[in-house]
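The data below hold one chain only, encoded as structure tokens and taken in the form predicted alone.
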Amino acid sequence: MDSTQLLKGVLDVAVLAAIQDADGYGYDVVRRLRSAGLEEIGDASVYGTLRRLYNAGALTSYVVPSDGGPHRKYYGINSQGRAMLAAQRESWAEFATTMNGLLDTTNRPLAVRKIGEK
């Protein structure tokens, strides 16, 4: 299965749940993601789905002056961004739960027959 096709649709709730604990700048976000293991997240999509999400008021930003570098724009969580992430949290939760339904192979009903058939 293509993995980068389900990432599209969960990218905004990885992106959240990657910053909910701690502020983070684009790069710092894109090496959570990597170590909880989506490791083939492009780090364009990720600047792209931060800054998706400041438009849409789910998040904070502010600048922090370097001296060994350019400056770097953080990004973190605020009240709005903490509900669109608890519910997308229960949306993924049933979704998950509903799939599982469907790929776990050791529940199944059994198969309904018709009469005559074996």
Given for the second form:
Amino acid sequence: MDSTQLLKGVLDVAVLAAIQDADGYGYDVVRRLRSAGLEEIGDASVYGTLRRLYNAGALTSYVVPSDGGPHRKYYGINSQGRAMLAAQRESWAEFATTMNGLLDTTNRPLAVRKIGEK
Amino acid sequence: MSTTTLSSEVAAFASAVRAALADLPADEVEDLTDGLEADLTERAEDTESLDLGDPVAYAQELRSAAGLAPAARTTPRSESLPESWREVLRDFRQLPKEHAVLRRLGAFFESLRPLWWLFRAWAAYMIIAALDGALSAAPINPFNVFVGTVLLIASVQFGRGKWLPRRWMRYLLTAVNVVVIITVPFAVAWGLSLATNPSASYADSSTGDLSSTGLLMNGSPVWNVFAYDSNGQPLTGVQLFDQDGHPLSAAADPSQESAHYSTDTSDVCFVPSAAVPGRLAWNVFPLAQPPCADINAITSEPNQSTFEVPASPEAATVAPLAATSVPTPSPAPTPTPTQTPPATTQ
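If the structure you just shared is the form predicted alone, then what does the corresponding form predicted together with its partner chain look like?
Okay, now the whole complex, with that chain kicking things off.
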């Protein structure tokens, strides 16, 4: 399965989770996600997501000048972002349980029909 | 890794990304790409690779992750011409979906497609007939009927999407359609002219060069002129001029040394008189009419007495006249009375 397709659906919650403990700038967040195991995540996807979450009011942003190099734009989570993260964590858990149940080979096929209806 | 190389690579990539986002408002681009150089530099240092990838794809990813619309289709400075044509075509094809009237019109014309197939076959037949004399314009013999039938069946089958298993064949059919459409006016004009006047194509072939030049009488060519005097005796060597003093040349092209006419029954040939030195005297009548077979044997100084000349005796010598002078006919001699009145005897 193409995991980049899967990533698209969970980018928001992944990015929110990556900065819930510490503020980070663009590539910093990418690095955190990659080291967490999401190797295939695209830089631009992360930057775009940060921008969108900021526009949605879930993040704060501030610029930190760096010595010699270009300035860094840091993003931090706010209360609205934390609420969003909590809600998404919940729905992800629900979704993951459902998918695990669906994909569990010992499960009854009846369940497949009920949940996996497309 | 050299820092200057890296920074120039990064700068080039970043500006390419910004260019790909150029359709967005400037502040949006600024927000999206703020810190881009720093991020790119850090990534390059991390991965120890200068390969930054495709800036357009990068911009696309950035854009879609940020929840913005994909690049507007009308951006394109760099877009190739065929690409923009394709877009015009695509927009054009979208039209019926947006307008019910166009949709109905389209359905109407679509039901006329068999007519087009028929017409295409006919036009193809006319084109082939025009190129190849073996086909006559109207299918009148079995071969013509056969060719016409094959074209008709092929046109209909192509129209139904049959018999075209390869993609290039469809392109070929499109090319044929274009050729047919371009030649339609000519084919129709030719077909109509043949329908109204079946012999039109032959009309001018035999006497064509005489119909508009040379001596004409009510539109018909005058090949020869016979003059008689008041006593009914045929005159020879009669030199004729028009009102402006120009020679009345009976030949369409007076520079030719002979004239050759074809009638329904026979061929007739004429040669100019040799009586006027310095030019071919096509205006001295009657013209000699030698057998056409002998025309080639005639030398530059033809001895016309060797030919049998109907209705006119041997040509007499004619005094040369200046081409520009208007000949003044000499007054006819008044007959002198030969009889003396009878003397009266007392």
